[in-house]
Structures are given as C-alpha cells and as structure tokens.
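For reference, the chain that follows is the form predicted on its own, supplied as structure tokens.
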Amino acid sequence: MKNFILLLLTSLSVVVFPAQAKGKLSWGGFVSASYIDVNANNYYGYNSGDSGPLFEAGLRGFWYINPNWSVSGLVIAQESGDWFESGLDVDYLSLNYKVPTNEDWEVGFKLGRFKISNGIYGETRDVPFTRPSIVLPLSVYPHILKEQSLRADGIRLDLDYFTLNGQQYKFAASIGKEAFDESFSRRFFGQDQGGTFESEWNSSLHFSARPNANWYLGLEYRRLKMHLKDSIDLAPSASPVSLPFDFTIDTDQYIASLQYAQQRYEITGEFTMRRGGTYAEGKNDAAKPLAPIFDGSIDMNAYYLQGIFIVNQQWNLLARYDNSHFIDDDIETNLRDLEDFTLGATWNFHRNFQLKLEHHWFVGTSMLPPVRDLNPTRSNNPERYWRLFAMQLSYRF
C-alpha cells in the first residue's frame, strides 16, 4: 500500500501534471529513493533492522486567488523504516494573506499548518534538492524529534524589507501546535511505549539578514512544551497494579546560523543551544513517590561547520563535522555525546535528476532512538563508535 501511494505520486507527475500549469495554478515536486546501510546500532529500526531503504515523494500546488490572497501546500509521502510513520502527509496547507504595501515592504499572513523557520534547512528539509547531505547534521536537525521543528497548526506573520542596493531583512513569527503521532512516544520511550504527544501552543520567533549576495545572517528562538497523558505505565504488563504518569518535555531553543558563499565553494556554520528539562505526575498514590525518576535536565549545546565545494555546473563535494553534547554529566556517556565527520558528493547529471551519496563516521548515539527506553532488559545502541553510508537517486518534476 504504502509503495502503491508513492507510485500513485509519481503518476500524478507524468500523466495529470505533464508541466507546471501556467496561470493561477501551479504544481510541481519530487520523487526520492534512497538505501541507509549502517554497520552497528538501530538508526533504521526496531523490527526493520539498522539498515534499509528510504522512499520520499512530494506534490506541491500553489493557487493564484488574486494580489492579496493565496493557497499554498505540499503533500508528502515517506517510507523510512519503523520509528517512523510511513504513508501520507500534509507537509503545509495555508490562506496566505498579503498585505498592500510599498515595492520595499512585504507582509504576509498564512494561516493553517505552515513550516516553521528552523535554522537554514528547516523549512525545505523534506526536499531532497533543497538539502546538501541526505542525512542533515543530527546537531540542529535531530530526525528523531522531527515533528517538533517542521510544522506547527496556526498562524504565521512574516516581514521582509528589500533595499535598492539588494541587501534582504526577514522577520517572521508564529504561534501553533505541532502534531504528534505515536512513533514520537516510540522514539523517545522505546518500542513498546503508546500514546501520542500533545503541543502546547508555542511560539517562533525569527530574524535573518542579507546583506550582500554572499553573506546570510540567522538569528531564532523557539519554545517547545509537550505533554503525554495517562500513557505511561511502569508495571509489568501482567501486574495488577497500575503506575500511570502524565509526562513533560518543556525546551527553549535558541539557533545562530552563518553562511559565506562564492562562486566555487559554500561555507556554513550552526550553532543552537536547548534549555530545559522533563518532569513527571504519578497519577494515583502508587506512582506518585516514582515522579522523580522522570526528572532530567535536556540542557544541550550544539554546532556543525560545513564546506562545499562546486566543482563545476553538476558535481560538487561535501565535508562536514557535526558536534551535540548534553551538560548533564549523570548521562551515561554514549547517550550524553555525538559526533559525526561527513564526506559526500552530489552529481546533477541532468536538471531534473540528482545523484547523492555520503559516508558517516560517528562517535556516540545521543542521536539514535530511543531517547530514552523503558524497558531496561533491552540494549539499543551499544556501539560508541558506527558509520553510516547513504546513496539517494532524486527526480523533480
């Protein structure tokens, strides 16, 4: 089924949308497939193995109501091993509202489910042709707390001020609720955890600059607040006694983004820092003296440098060194650390079409699911030191 509904996409390209539909309608996305191969730990799956395939496939639309008023969305459908819901998803969907200004002043309103700005991939990292690695730097774009920094349910503003000599300003803001499924739950308590998480109604707050054509300048904050009712249950499955507990993961995130450019290469540097903690709620008088167990500090710095180098109009190569540490020094110390050291190359060897392929080296799983796994007789992720290799062939359309 869930290799039918990517066929299904692919289809919709060819035959409904031959080309981009000229007037007040416009389509267009992407096809994906990929292969993961990992030599140790459980980055694929928990039943599905540590290596496996990755399918990715998008149909955007965007719909011209008049100068003012808009419709925009993506459509996405992922196959991606087991820690992850497979099938189909409502990327974006939005009434996008432009307010009459100046030629110097855009302001614009999107109102629905809207990307959320998240350091210098975060609203494109679904697009394969919009990201320079398969697997994004774990440091700032962590895949298992994915839904935490794509998407959110509510309202977006965004500014933008453009000035005769070409220099760009952008500020944007938001307030929504990110939605959860319960992969998240078996992401961050292990495979046999249920439930799904719910958001509280957090906020966004972003500004970034271009002062010339080769520097950008990143600047956002974001605060994260989550909860978990009733789902988690420390007793044996075949106790009669029930240990129920709400849980809570309360983040402030702060993300600082640099990028130089030139003709032939591509710098770029991401540094983010998270502040927080988890806390629990027995919710009858057996669990409650057990709620400090869940009490924990996710105090986190982290940063990646990146270089490109564009070696001509379809080759370029990749080098990267990726670097999250936990501050807590109670965290074990291949669940408190992770690095990882990229090479890569990308080969655009006819403009719809893109060939990618990578190699990891890592030290540490702070990064691998599950965050956290309740059952103690299991071990996830013994290896401190793992690779990782990739290869991902792309079409757009």
Given for the second form:
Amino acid sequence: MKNFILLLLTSLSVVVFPAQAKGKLSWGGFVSASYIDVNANNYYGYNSGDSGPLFEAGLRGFWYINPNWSVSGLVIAQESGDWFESGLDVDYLSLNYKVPTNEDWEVGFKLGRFKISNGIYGETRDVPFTRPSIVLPLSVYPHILKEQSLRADGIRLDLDYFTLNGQQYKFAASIGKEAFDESFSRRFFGQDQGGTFESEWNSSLHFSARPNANWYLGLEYRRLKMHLKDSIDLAPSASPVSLPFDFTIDTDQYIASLQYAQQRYEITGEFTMRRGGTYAEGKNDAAKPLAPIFDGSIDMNAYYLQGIFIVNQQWNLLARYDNSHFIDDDIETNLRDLEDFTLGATWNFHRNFQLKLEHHWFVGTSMLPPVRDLNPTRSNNPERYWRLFAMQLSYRF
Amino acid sequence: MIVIYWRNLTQFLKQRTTALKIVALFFLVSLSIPIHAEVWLLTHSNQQVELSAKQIRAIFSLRQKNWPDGQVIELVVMDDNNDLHKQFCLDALKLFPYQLSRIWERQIYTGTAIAPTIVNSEQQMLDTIKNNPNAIGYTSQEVSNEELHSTIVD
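Now that we've seen the form predicted on its own, could you pull up the form predicted in complex with its partner chain?
Below, the chain from earlier opens the complete complex, with every other chain and molecule after it.
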C-alpha cells in the first residue's frame, strides 16, 4: 500500500498540472455506535463476554480532477469486538481513469485499493446507511470472512452500458490481492493462532442488469486463494520438536442476486455457492504425516430471502430468512449449518441520523468464529439455539 | 320487522347499484392516480444546454459529472420526503426516491461520485442555483429570468 501511495503521488503530479482548475473535492463521512446483545455463544469476542458496544467511523474523499481522472479514498476506524483488529484502516484508495466514450458507454479503471463487487450490499457493507440491517445475512456476507471479499490491492475494470429507455448493464472485472490482518488467523484457528494470511492474485467477475426500476439481477464469480506461511505449529509450546505447517484456503465462489422493488416494498434474494477446500503442507519430516488432518472440503450452498416494507420515508420494516449449509457430511451438525430469522426496523428520523433495531433467532453456529479452533481443549459456541439483539445509531455528514 | 327492513335495504341497493358502482369506481380511480403536476428542470442561465432524458438520468444518478464546457456539475436536490422530489424521481428518472438515494450512497461511498447538495425548499433551490453557474436542479413551475433557465421534463 505504501508503494501505491508513492505511485499515486507521482502519477498525480503528471495528471493534475495539465488539468487546469476544473476539479472538485468532495468529502464526508459517518459515525455509528451499536450495541449487540447475544444470549449465548461468542459472536462478539472471546474476552469481552457475550455482548458489547461496536463503533464505526469513516471519512471519505473524492477528488474529481478532470473528466478522465479522479482519486478516491475512504478511511475507516472500527472497534468491533475481539475477533477483529481495532483502529484505522484504508478501506479503499485508488487512482481512477475514465476512458472517453459516448453517452451510451462508460469505461473506467481503478488502480490501487478498490472495493470488490460482492452481492448487492458487499461493496458498502461497512457503511451503516447503505446496509439493510446491522448484521448482514451471514450466508452471502459472512462476518468472519469479511476481508476475503471486501477489497483488494490491484486493478479493476468497470464497463457500463446505458440504453435510451433507462436500462443499465454493468460488467466489472478485477485482479488483486486482499489484505488480511492477524485477526483473520484467530478467527479461523482460534484465539491462540498468530500469523497473517497472504493472498494470491485473485480475480473477480461481476455482471448486473437493471432493465427498469423494478428489477435488478446480478451474477458474480470470485476466485480466492490464500496461504498462512510457517505459522501453524501443532506441537505443544514446551515441546523440543516443532510441527510447522503452511496452510492454504482455495475456493471458487458464485453469487446470484435478484431484487424486485415497488414504491412500498422490496424483495431481495441472493444465492451463493462456494466450492473449494483447505489443505496444509508439513514443513519438516515430523509434520509431513500430519498434513492430511488439515485437508477438508468447504463446499457450501447458502441463500437468504428478505422483504423490506417501506412504511414511509422515515420508517421501514425488515423480515429475513437466512440459510447457510456446508455440504460435507463430516462436519458436526452445529458447525455445518446456520439459520437466521430476522425482524428489524429502521427509523430515519433526520436527514443525517438513522436508528436501526433488529432481533435475530439463530439455529446453528457455522458462521461464528473460530472456524476450526486448533486448541482442542476449548469448547467454542456450544449453543445450537441462540438469539441476538442489535441496536445502532448512525450519523452522516 | 327486521325482515322488512332487510328487503327495503336490498331493493334500495339494487336500484342504486349502477350509480354506486360509478361513484366507487371514480373514487378508486381518483385515489390510485396521483394528480400529475409538472416538473421543470432548472439550471443557471449560463448552462442553457438541451439535455436528453438519458443525460438527465446520467446527471441525477451522479454518473455524468461535467457540463460540455468541462465545468463540474453541481447537483441540487430536495429531501426524499419532498413531493416534488418524489415526482421528479418517478417522472424523469423512472426510479423510486429510495432507489435513487441508494444509487447515490453506493457511488459516494465507493468513491465514484460527488455528493449532491440537499435543499429544504423550492426557494432555496432557486437561490442555490442562482448563486452557482454550474448547478442543476428542478422546480414545480417555469422560471425564466436573467439568471435562471427552466425546461419542462417530458
């Protein structure tokens, strides 16, 4: 990212000076505070009890240099429980180039850290005003794997076509590396695990169509491969022999989205299919025979159905059914599936303020961290039937 | 006694059925079809550009960002609650107001657009556009003076 910032500044010095003074800087942001209460399991963290406060703040900037060039960025600060790193993070920072075309077509490139198109809500999932609920459906937007499909460092192409009747077709393709922090290793292997996952150059394809105001259709493909190098050691800490492993996650994911909107209501359904697996490589002779214990399929099918009733401009009500299901029979029942019945309400009581309330009834724990705790003495998330209540106050400027 | 009343009532209703149907139909139609007021596109007189329906959609969905002379477009709109805003969304953009807000938010928070200016009244809309030669908005009536230019939205 540091190299990119240097490249960005160098590029700007070339781009900006001939551009004359026709640019514009637009900025703004949001602040939100949430309270999440869970009656069982470790949704929020492993040290802070079953519930706790969450804070999110973001500052965005868009520098429109000229019709072809722009720079955009969003810095986010988050305090969201023990499973995630707290503090500042660059959500995206990119140099954008729009190819001169006619009014039917738009072609643009983003270089740097960009957002990945990921379902209907994935691109702006950290911005409270843009999501339908505080906790997004874990089937398509898994909380624990958030960094996998949030953003990447690389290049993205956007191709848009607009017809005279207002139809819109969009194609996007990107290639980049996702940035993971140490918390991802903890979310995957339990709170004792350190080390940072490193992404390969992963690709993403997106197609969407909006034939009229009522319908939206989206299709997506994500290729994701990442490694954890020299960080796993199965030997006890006092042991003179080490058992080091490299670990790999390799998946292909498909998402289909369909949305139907009317003046008073909106129905959304998204289905996702993930195919792939995990495997490890023992780094010494003692570890090699143990490598197969990390082999596993993580094939899954998941979907949600959501209805939003727009009572008026201030109020809307939400009802949702969410279902995630791992295909592999070897996975124990509680980790194999997750169902979530949600009821929620949003109150936009001021142009800049929003209050959200929601209640979730869960069955299963498959999308809760850790995915696979390497410490067998710990019992994580034992309850199959559990509830979550969330409340969030957001302000934008 | 009750039977007599019931017969009288049914006879009365039979006689009035046709009239009642017409009244009910008129009532329903008047409820379901909103009164179609006019909406005018409003720009500063410096920007008297003829805009196609497609260009209007592109500007108000924050995709087209500059005027033909290269100046940055300043989009001025009213709140989602405002009736004129609702009508403009439906007539000119073929979108529900909440859909337009969502398109804006997605573009603004993924770093591809300049946020619009939101005003509270038509008078404020006129004043804002009067003071900004690159602004565009809408109004409920024709405005034509030295500083402003309006064209009807088809």
